[in-house]
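Single chain ahead, by itself, as structure tokens, in the form predicted on its own.
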Amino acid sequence: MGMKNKKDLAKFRETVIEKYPNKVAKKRAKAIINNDPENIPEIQANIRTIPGIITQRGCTYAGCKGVVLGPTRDIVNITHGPIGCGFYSWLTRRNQTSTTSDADENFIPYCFSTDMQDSNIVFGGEDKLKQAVREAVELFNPKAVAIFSTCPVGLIGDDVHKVAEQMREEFDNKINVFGFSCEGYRGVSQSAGHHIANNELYRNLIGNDDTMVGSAKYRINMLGEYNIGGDAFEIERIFEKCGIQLVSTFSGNSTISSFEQAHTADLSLVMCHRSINYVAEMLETSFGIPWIKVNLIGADSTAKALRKIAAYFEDDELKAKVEEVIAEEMKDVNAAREAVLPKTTGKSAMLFVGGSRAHHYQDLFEELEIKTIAAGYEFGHRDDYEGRRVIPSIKIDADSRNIEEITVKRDEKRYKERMTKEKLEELQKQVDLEYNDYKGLMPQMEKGTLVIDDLSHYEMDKLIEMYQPDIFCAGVKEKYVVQKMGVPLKQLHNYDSGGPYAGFKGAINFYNDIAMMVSTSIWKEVKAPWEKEEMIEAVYAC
């Protein structure tokens, strides 16, 4: 991207905020930044969306039930609330799963809801919830039932935790029933729901089963991977090919038993830092399992992640196998990349999605020689932008205090130090493991590019109007608006009908899909009626 265009990007904030009321302009100005990777600026993040602004964000319930617990196939997830909440968190992210046999439970295709009505709001819905749990147990006999609170549940005071306790007693503790206080309004975005989900997973599932399943060599957890479009299947294929034992994934293609056995792994890999870093820290504090930040979105990033794992285990056999797998897989990757580069080189992209995806997918765009000129998160915190180094300086506000911070202690019987801090620090100097670290989005983006937190609909319109990117990546709320403006949009919440995009084969899929999208002119041909018909305009004088 030339300097002229970068100077043009500097005009964006001034152009946008001059249209806002003074108070709104002052607030939004702190969330719209021209990046400088050498001197990373502070960005305002994880604060309430301004009322009246059309935001990309979802609610706390969506982050808890829809993101973290949704991909687990053998838990009956009951939404306690109106039917709409359950319906709109049902299969919308295209989380996939694969059972080992026809006898295995898979409840993902089902939508469970208490379908609260006006009378339940007035007189309370706990009895209806109990009946729903009984019906679910009678029909499906699951190993566990999870109950998720929605906004009206919090407003009327239904206690899902008390109901869960009563149901456990009713079933003689043979079925694990637990609740989540994840009312939609509880936090400023989905991020609060992630945190609540992490807390309850630790309280109710992690560490419940000491069974050591599979190989005792190279045992890892994959955290923050949700098997959208089959991503987890590709990651599992690669690990299996390398001889790496995947103990648990949080939570793509996951099961209750995998959660319960997560503490038997020797290393945790963190993909989506925002949604799952709490579990990573809990596993290290309680059981001694270190965590490192990785990205398996992009072929080069996947190769880097595999080398990090091999370096951590300090095993020459694993290192050799990893290099063999990388060399074999990259043949097809390089051929696919060379085939599409004439179509993608020099194009521009904008990414506004998630709490890590807007960063991870820049690696894939770099492989296609597509420049990311603007990016940001829906539910990121400052450390997702600027890196974990800023955590001590982040001020805890009232909204953050509204989310419980649970105290986690060392499990004296099962704690096992996998590697000393000194050894980890020594390894860190040799290989950039990113142990207990995440550098954030900003260090990777070029100087002068735009970083915008909680992008509003108006700001999105102006970005497209002013800079006409070749592709825009966001979610379903933005998809059709952007395409009507003549720009193709790729959903990175659910990949539309595509995927997998993780790993080596996923990179090839992404190359082909993006090359096709940036090469089509169909969206530029779409015209609104007032653009293709002659209109008479007039100015009225007083």
Ligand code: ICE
The other form holds:
Amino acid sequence: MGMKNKKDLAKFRETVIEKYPNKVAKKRAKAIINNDPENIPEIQANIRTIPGIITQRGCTYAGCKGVVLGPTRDIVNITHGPIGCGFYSWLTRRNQTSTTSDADENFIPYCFSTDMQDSNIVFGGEDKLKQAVREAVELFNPKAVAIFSTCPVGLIGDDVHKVAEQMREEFDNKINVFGFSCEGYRGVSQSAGHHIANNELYRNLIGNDDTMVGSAKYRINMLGEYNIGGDAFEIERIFEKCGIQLVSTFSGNSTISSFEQAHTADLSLVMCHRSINYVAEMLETSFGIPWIKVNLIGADSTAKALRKIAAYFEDDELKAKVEEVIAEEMKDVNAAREAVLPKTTGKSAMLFVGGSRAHHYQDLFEELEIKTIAAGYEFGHRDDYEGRRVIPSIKIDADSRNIEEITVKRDEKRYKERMTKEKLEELQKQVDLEYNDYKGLMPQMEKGTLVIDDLSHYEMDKLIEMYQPDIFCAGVKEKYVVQKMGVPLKQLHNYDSGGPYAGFKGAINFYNDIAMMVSTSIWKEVKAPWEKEEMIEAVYAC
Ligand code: ICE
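What's the form predicted in complex with this ligand like, now that we've got the form predicted on its own?
Entire complex below, previous chain first.
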């Protein structure tokens, strides 16, 4: 097989750049980096994809409606736009939910859309939107209705926020109706949609309800976990076993009241930093709830996260409990790992996905002794690559110039209660320690490995052709192309039909699935018709 040394990897950049037109080559050169963890290089990230290049990225609407708000079960999420936007974001992410009784609402299986037609584009769609909200309320009587804007909404100037306000009044403020200006074109990727979603969650929900649910001593928020393939169920199981109470999860297996009560927690854990760091910052700035970065993908990383929580609360009882749980869980994990290592050790992987998983899943691959030789995000920012504490969300960064600045309101009473000056200093010291531990993708990867932002389809083809990895991780748009090139592909967005992969039990699932994939040669056996038969090729005259 191809890639065996790092010198080989160094050739990639010039090989692909050479084929691009000058202007394109100049831009792409800044996004294709030979990594050096000792001396982190600067990478170009979070800029507009060059027109004509096939990107892996999605749109702002996808990041807002699909990613952040999608996994909430008791909000009616209405897509204001042509039916395609609602339809293609319907259940494709495999975010799961659980209801405790039949009385619990669950709107996730539904697709709500205003189904805009030509006449709405010409004459405006606000009336149709109002009608849709009324209809949804009449049929489902939800606690809240959220409205998501698609591209045409911004282009024709429908005001979803005004409509939301009017509808709230119409329902005597008994139903919370709020809108998102998350038109697909607003940012350069999903990332802008996350930001918009974070702002509106903060503006419309967080802090609305002071009820302290539950009596556990340790109360936390889990931010940036979306219950793909049941990940949140495994995480909930582990926390419960340790006696840690999850006040809210943003937004795997979540409910509207858990969002409204998020400010009653004592600590926020941030898993997918890219999509939710803004909420984390706002919770810290407004309510004095500090956040720490964790990764619950990988058994060792899960153990580490639990130890961080115990260290934060400085409680010997919790520390002991956490150690007990880790020891118990690791028995099965280690057995499963030992069993598959002969199949996985020494293999190579490439990971190109999203804004955090290309990084987080490297922990699981390390546990399998599989080396990640090339990786990158679709829409990560430089902090996700380079690994440093982020700029607070209240300072809007360059890419989000279209995003309205949100004024962070501080709950002075609650903030002061929590934050004596000494306590703040002490917390900051502790939390800063944790931040130092927050590694981006580049510090984790070995010297000489490839880090590529917003990988193009052409570059993906070349990567596979030149280095023949044993497994490639990306999404459905890449899956079948990669398999036809003889390499197995694991979807890291929706886990194909697998999962959970988080926590301890999830790690075991992942070990087994990956061992199976890297030890089959089926994709190399499959030949396209033109590879085995003589074909007549047409030659066109220019
Ligand atoms: Fe965060 Mo697909 Fe989730 Fe990440 Fe984000 Fe997306 Fe999911 Fe992927 C996501 S929130 S939908 S962990 S937008 S799998 S960054 S691309 S790597």
